[in-house]
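This document opens with one chain alone, in structure tokens, the form predicted on its own.
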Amino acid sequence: MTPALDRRAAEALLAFWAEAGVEALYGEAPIDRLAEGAERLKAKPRPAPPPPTPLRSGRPGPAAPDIGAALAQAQEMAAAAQTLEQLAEAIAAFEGCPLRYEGARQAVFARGNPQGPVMVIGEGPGGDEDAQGAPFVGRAGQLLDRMLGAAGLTDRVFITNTVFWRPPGNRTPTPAEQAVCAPFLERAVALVNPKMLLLAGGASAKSVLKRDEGILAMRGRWFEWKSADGSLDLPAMPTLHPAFLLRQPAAKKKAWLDLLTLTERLDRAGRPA
């Protein structure tokens, strides 16, 4: 065969092998592939971690508030408020709640009838509330308003939360965050002087009533709430949070029964003996 034919034959043979999936040819010396694989599987020493990056010098960010000192300050500021307007100003000026420094736009205090016989206490503001500066104005709040209206409680409620700044990501407020805001909440109860409390959600019920049960165990039951100084003693009913009802529509029946129970007691208390 001529060199040209040898070349064409070799190219055709290589093309045949490539189409057949052959990726390598035998070499002149044998290679122990098992030994190569075992060598790759041997543990290789990890490189030493890089030295820690030194903290950047410059002006430090705001330090986390001291909870003990913040609580004492909250008690002093709350006690000095003689009206709900003064209380709202005190809350807006308060710097002791850690939530204030975690992305909240503004303090969110309350809405509703200051002379209403029922105070609704939720957990904390969400995104819509943070933007508008009022509690329960988003989808959950709209559902709450519809339920209150159906129960005959429109214009008979004053609505607030256990904390007054939006927790990041709408997470549940921590007990420490609720505790540092509690003096303002208690002062709001004293200034409104409602006949009863409706506690929306497990975080609210646990914080206000100082209990550990879950909301499904507490909802629909009457508890007695007492102020820290013992001057106030009010009936309180936990119920399901409207945000939960949006996720679990089948639970609306339970919340509706809670509202009917509360309304019946409220109207019974208002009837002449």
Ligand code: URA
Given for the second form:
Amino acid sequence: MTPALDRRAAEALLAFWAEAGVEALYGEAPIDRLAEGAERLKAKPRPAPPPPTPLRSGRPGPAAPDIGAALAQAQEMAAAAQTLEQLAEAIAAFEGCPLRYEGARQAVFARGNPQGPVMVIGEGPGGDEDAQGAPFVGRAGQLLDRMLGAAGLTDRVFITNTVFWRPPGNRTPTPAEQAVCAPFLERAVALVNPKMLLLAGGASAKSVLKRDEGILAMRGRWFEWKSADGSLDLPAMPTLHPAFLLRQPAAKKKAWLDLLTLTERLDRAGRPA
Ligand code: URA
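Got the form predicted on its own; could you also share the form predicted together with the named molecule?
The next block holds the full complex; its first chain is the one shown before.
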């Protein structure tokens, strides 16, 4: 195997484990990190703290927004939006998500049919989405569209994400980043009023359903999603993220089965009793 192939294989394997929910690696023998840290502190004088990082955009805004205050502001702004257009404007004006200051070019809200019965919620915008201002428009989005099309769901979905700014390096959004964006996401669900949610990827499923299981344990199962104020509840199904399917094509069969389960319930709900 050439070094390039070795590297690709290692990256694919790491991505597979990350998607499967493995977030830490452990050795055979325990390591006392506290003792190690104490030794290092004894050995080295503490360096002066670095100066605060200037905001990349140069625009005013909190370098490390207070998450509690940001959440309260997000709730207020989201509640005031009476239409999806107003919600998109509120998101674009919201300054409380730390991701906004980490190199994102613009807010990325949603695409698709606002009357669609299925709302697809991905993790967060990637590079193509950041450039074009719409979710799932890159390679993963094209695969998602092909799968939705094959399941008869083209034009029946409204697509958004748990966060509205691209995480740097396409890393997984943190729970705090997802939490400050959640009021906007909930407001989107309320305004679209879909019949069900399809949660693409572990970071979406964990955040939306507030569960701590890996995506492989959750995918293909129905969960009940409830809005924070308890006024809405909807069936929600986690499935594998299309970016994961691009790296692990053998897993497409599982995602396909999830879509069939979803469309079966959707069609059943649409049939006269
Ligand atoms: N991955 C996501 O989760 N969302 C996007 O919009 C694009 C890629």
